[in-house]
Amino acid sequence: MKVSNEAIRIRLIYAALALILAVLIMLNILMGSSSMTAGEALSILFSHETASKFGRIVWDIRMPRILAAVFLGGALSVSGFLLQTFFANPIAGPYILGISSGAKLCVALTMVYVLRAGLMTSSLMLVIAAFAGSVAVTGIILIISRRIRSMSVLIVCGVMVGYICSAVTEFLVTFADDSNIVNLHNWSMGSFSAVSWDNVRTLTVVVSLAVIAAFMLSKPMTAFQMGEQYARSVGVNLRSFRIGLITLSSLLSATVTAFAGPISFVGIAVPHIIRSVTKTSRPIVMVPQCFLGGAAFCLFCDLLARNLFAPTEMSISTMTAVFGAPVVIFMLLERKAR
């Protein structure tokens, strides 16, 4: 059987982000405040060796970290991706469009209220509330689209809607008294450190489950792409779909606000980088590579984040912003020469 030259490309594009992702793994490991050899840190893992400082230092503070920059950087860029295709337009996201604000004030309500009361947050509660938070921005947004056809105008209201959360947060969190809310401003700003081994199983679980069920959406997706009236006539039931879209992008962009923060671009730069990369728009392709590009751009900006100015640490929307925002522009002026 003959391979096509764009299947070996594809192929060739998951064998690079692979290579990458390990790449970048490996260096978060090795590198920070007590860094390590290779062979130190290899021992250190197939042995599962947590009694050394070395060890300690791997399965307790960088692991738990890599695999959540893994998992919440690729569902955030999928999560993009969803949008993208819901809206029809490259640059809908959901950071741009206020959804990861409104799961941020959420979540920082639910933790102001659970503290005072003296109790303890579970990561299943941070989830509901994130996603209720990204239910009603996305609610919000949907109303105006169904007002405003203009994309522009559309993204705007978004960011206008994002402002509006994001000062009710910083509100929330500056006045509050209890200085375990008050450290809720690391939170806010966007961090992969507090992220522990239990927050680990839950967002894997609830990140993996939407992201096959985004892949399972593949066929649909590419009929949509193609107009309403063709996904109409292939028998796609565009309400149900609609929601489905809607839904899995709400929870994953949820997912990555209620354990890390607001984090800025990843979910409109890659899926960018990617769909330049491969030539195509296409679900079944994009999906897989989408999580593969988004997990990768999360590590090395929160490797950079973690190791540029040591010992302090930058936030890690900032380091997203520094290297996402110039995509975005990029993709603006690239549609007006259009």
Given for the second form:
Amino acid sequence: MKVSNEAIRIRLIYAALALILAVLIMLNILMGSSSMTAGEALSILFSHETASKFGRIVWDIRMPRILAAVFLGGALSVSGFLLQTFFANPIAGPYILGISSGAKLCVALTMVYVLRAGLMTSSLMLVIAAFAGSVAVTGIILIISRRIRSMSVLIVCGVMVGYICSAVTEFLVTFADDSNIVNLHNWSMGSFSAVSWDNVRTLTVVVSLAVIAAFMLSKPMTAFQMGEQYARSVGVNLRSFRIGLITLSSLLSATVTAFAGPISFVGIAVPHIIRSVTKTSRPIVMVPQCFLGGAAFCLFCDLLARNLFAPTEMSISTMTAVFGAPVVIFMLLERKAR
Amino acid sequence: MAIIRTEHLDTGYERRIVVAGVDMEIRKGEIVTLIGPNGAGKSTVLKTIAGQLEPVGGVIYISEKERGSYSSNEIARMQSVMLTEKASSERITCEEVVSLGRYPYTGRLGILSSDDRQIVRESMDLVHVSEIADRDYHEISDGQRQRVLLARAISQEPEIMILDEPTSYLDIRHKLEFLDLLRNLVRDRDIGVIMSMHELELAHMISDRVICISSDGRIEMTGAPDEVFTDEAVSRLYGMERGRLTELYVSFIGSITRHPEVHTESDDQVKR
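Form predicted in complex with its partner chain, following the form predicted on its own:
Let us now look at the entire complex, which starts with that chain.
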């Protein structure tokens, strides 16, 4: 009886997330500097016409942006959940641990270098650069976590590493002498605006594969949540499990940074909200729901970022911080009260 | 037949042997307890047997076959462990914790079959934690938590259970309650138990055999509780002078062994 109650609740949450996601996608199509009616939008969607003004707006501008927000938002939130499992700490996330900033630095380096050589950057190149940066910072954080057992110190170290990487990136951006610097600057603040269809193809493939792989790790993750000695005792190969977890979380957050720049707090706030609603941290529930939740969260924030002070567009990170940071503060207070 | 037997087992870390030359065996349906001063290496021995630490030397046999000849999943189906380690997960219900005992039996995604669910429920009934099945694991008392972990160990359907100081953080009532459960379990299911303990008087009550590890990392003595818990042996093991402490201890043990009703009384209390 109880089991089925829980199953029903989780199914309801899936349904609710799907509905919210659908509504947000629709709103994101309709709203913007030139608004259209739902009827117009639907006919454009179903006829695939790209000739009219609205057709071009929907298919060339809004759709890639929406897909980017969905997949990158989901990626960020799953990446946060993986890191939280890995470090056994609900405040861990790719942004706060400096991993996003490491990725940002590497992407900026690549962009400056490649542009100076007179070449074009490809989607894959950016992902690889971001991945290298993510892994490097994750490595540093791991070394620190070996030496210091305190989680709060680890978080502070992550924030500091993040600042260092951001400072170096700022330096690069300031002195880079290319006209593409405007793009570089926008991107380093965090935005879905520069995502092209070519980017979308790469990022949907990478994110989908990584999220499916994370889902397949649900079982050992469940055992790992009970402690590493316990995981080993039931036959989890800890070494390869750890490598898998870190690789996937780095790949996910790297993809986000490569295409949209660093985006704050999604990785902590969304898993926390999902956990509070589902009342479980079982990875088999958390991974797909974090993906849907992260997608909805980023769509919502992007909708506001585009429309709130239109025609001026805000950075996505501003919006995610406004909505995400309070969630994190509440979470900390809640834990303290326990 | 011995479920676990060790031959000249040296335990410890790469360069530093903690307990050397361990020869022991654990048979079905018996409780073997490791005692010894703090830091002697009780946990190290248990962790080595549980596969958490590689043996530095010597051999461990499980059902007379070398430990290395089994896959990690085969071992997980034969032995369950209860070590002193905290769970990290934020939200997890007691039932989810117990369900984890089915880990070695479930498929790729770890989804429980109806048989698995049945076993989980039975395990919870056995140690009386069914009422708290839906409670958060972090919000229950220490006594309840140890019982939930015991239920998890049971649902793993092991032939042997390895427990590291399972009673250390419990008050006296919960200590007795826990040991009572363990005793019944060993009898009913014919499981072997090896555990470490601080409380000599409780070790005396519950164990079939006691292994004493001295502070210099040797097995000092192995035997039935009555043979081991002599005035002399205990003083030697814990490095105490024959004197006031020993007298105190002997009078304490004496009162337990002389008045078995003390034990039954607490048993009844537990059942109630």
